[in-house]
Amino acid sequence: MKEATTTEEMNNAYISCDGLVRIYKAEGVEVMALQGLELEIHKGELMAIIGKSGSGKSTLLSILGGLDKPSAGLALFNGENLAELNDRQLARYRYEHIGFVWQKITDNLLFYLTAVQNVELPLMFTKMTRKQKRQRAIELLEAVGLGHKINAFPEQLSGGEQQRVAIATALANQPELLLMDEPTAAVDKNNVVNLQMLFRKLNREMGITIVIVTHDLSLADRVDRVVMISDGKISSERILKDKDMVEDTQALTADPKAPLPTLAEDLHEEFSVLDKAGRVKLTDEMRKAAGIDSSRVKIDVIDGKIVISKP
């Protein structure tokens, strides 16, 4: 009776992971990307997932937007399981719902074409009249503060400004997921928090769930959440506390000469996760911190509380 309990919120989830696995095979070696990764997120949530490198979170982007699929457990999109789709029903899926932003600038865009162009593009297929498919294409480059530029090539514009045209590109087609890996690392201090407070001006105009894998620990400062994710698994947690501390900083803006906003230090508590079999991981920084460096650890429950200390 608990399984069907469980599977039943599972469904009602927006996006809802549960022992997600993910093994890749290369020359006769068996890498584990994920290992039995659980994870909800929230229909209109602005989050980032945090890890370094080779910790899976690339990897759980990718089943998230139908380009992977997993190896075992379940990667669910309203209640549906895109492990079950089949070729055609994952580039309907990707095409309908899902909206990219890749790090790599030569992922997003087309260099030969104009800003406006790039954000064309992706309407080719529509029913869309070419005037209004031009509407659209303003509309949305003057929504990520571009309007001025909307006939510059992209190596006209700077590193934060062809982001901003990706991010215009990824909302063409109106997605309700935006996905983005990386999408800071090749820009300059001003222009990633620039880009920052776009992302959290998206999703509180337009409503969309937004997703962003980073390394980039900044960025937890303008996010509902974040994910700490390591070696394959989800880690801890952090809440944002106070929402209108965020939305009170300076608004986004062009200047490259306006002084850079500054957010408090404590905007979110953190939280370890407990996973359905009851296991919960202690990061390198926890075990170091208390002096923990072998497999075995002390557990005594003190007045209601559980200690985790060194044998």
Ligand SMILES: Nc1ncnc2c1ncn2[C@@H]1O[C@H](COP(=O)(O)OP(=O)(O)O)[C@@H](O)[C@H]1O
The other form holds:
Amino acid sequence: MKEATTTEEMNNAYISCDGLVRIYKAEGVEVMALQGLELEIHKGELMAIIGKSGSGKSTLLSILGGLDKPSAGLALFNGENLAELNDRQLARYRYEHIGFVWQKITDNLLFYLTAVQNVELPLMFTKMTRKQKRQRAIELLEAVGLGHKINAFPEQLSGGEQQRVAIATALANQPELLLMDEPTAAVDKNNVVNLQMLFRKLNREMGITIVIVTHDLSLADRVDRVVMISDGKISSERILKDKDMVEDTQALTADPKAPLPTLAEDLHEEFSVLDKAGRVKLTDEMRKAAGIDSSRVKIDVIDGKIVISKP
Ligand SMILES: Nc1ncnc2c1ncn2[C@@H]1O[C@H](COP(=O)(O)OP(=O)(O)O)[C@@H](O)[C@H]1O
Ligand SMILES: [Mg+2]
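Alright, leaving the form predicted alone aside, put up the form predicted together with the ligand.
Full complex below, order starting with the chain above.
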């Protein structure tokens, strides 16, 4: 277990994004996918980043995975600025530290290879013998609950099972950080629960830091922390109140036929994120609830509280 134990370790961010900006230029049009994003991720965390389509989730994940570089701002991994690494160093960073599960299953798996052959692929450049590679691939497939289907081709597997093979493949090089982009997009509801449990198992038992990007709120139910991204910035976050409570409800949902409970509201406490320039995001829901329909608001400090209201 690599969970941070002291406050000092907690304060020492494993991954830190500071004023992250990513601008795409396509046919003369500029799209600002990340707009000064601030985010810290601690070692041993199981966290999710949620946001609508186009909010910048995949862009952020690519930068964290060393596949893309920010246009401005910092992305630090163990204090090292990823933007300063050259292509060779980035390739090494990916190979040594990162496991990536892509959104499209065809980007994760080769369909003409069996499950076990897929998992063996990333071990190609290691000094392991054929036998050792096979052994390790089988162990990984067992760890993700697919020990009985090692010789199946992806086509013969369900969406959830294919995702498990993709995860086993991503784990082959023993990464310390697993990044997953919409890992449940092609998975049915009951199997989403099973995958959630697998994520927790990998996180708790192997100590792997896991970052899941998704637009599916139910997937984010059982992670330690959920951050919401909107318009390329983190707008709010929810932190799990009591980790043991989740462990209990996990046991209850071990039956795949059990209805999917939605517990996010009770399990997580929600916070808005205040950025370094002092900005917070007022969501559409908040503005609606407060009857704020213009671009001007009134801000008062009353009894040590900041009250934002309709002028
Ligand atoms: N390669 C690209 N070229 C131009 N625009 C892009 C590119 N990739 C993403 N974008 C734009 O950047 C924004 C954020 O995209 P993305 O990170 O894929 O969001 P998400 O994963 O949350 O759906 C979107 O407006 C998208 O259209
Ligand atoms: Mg995406």
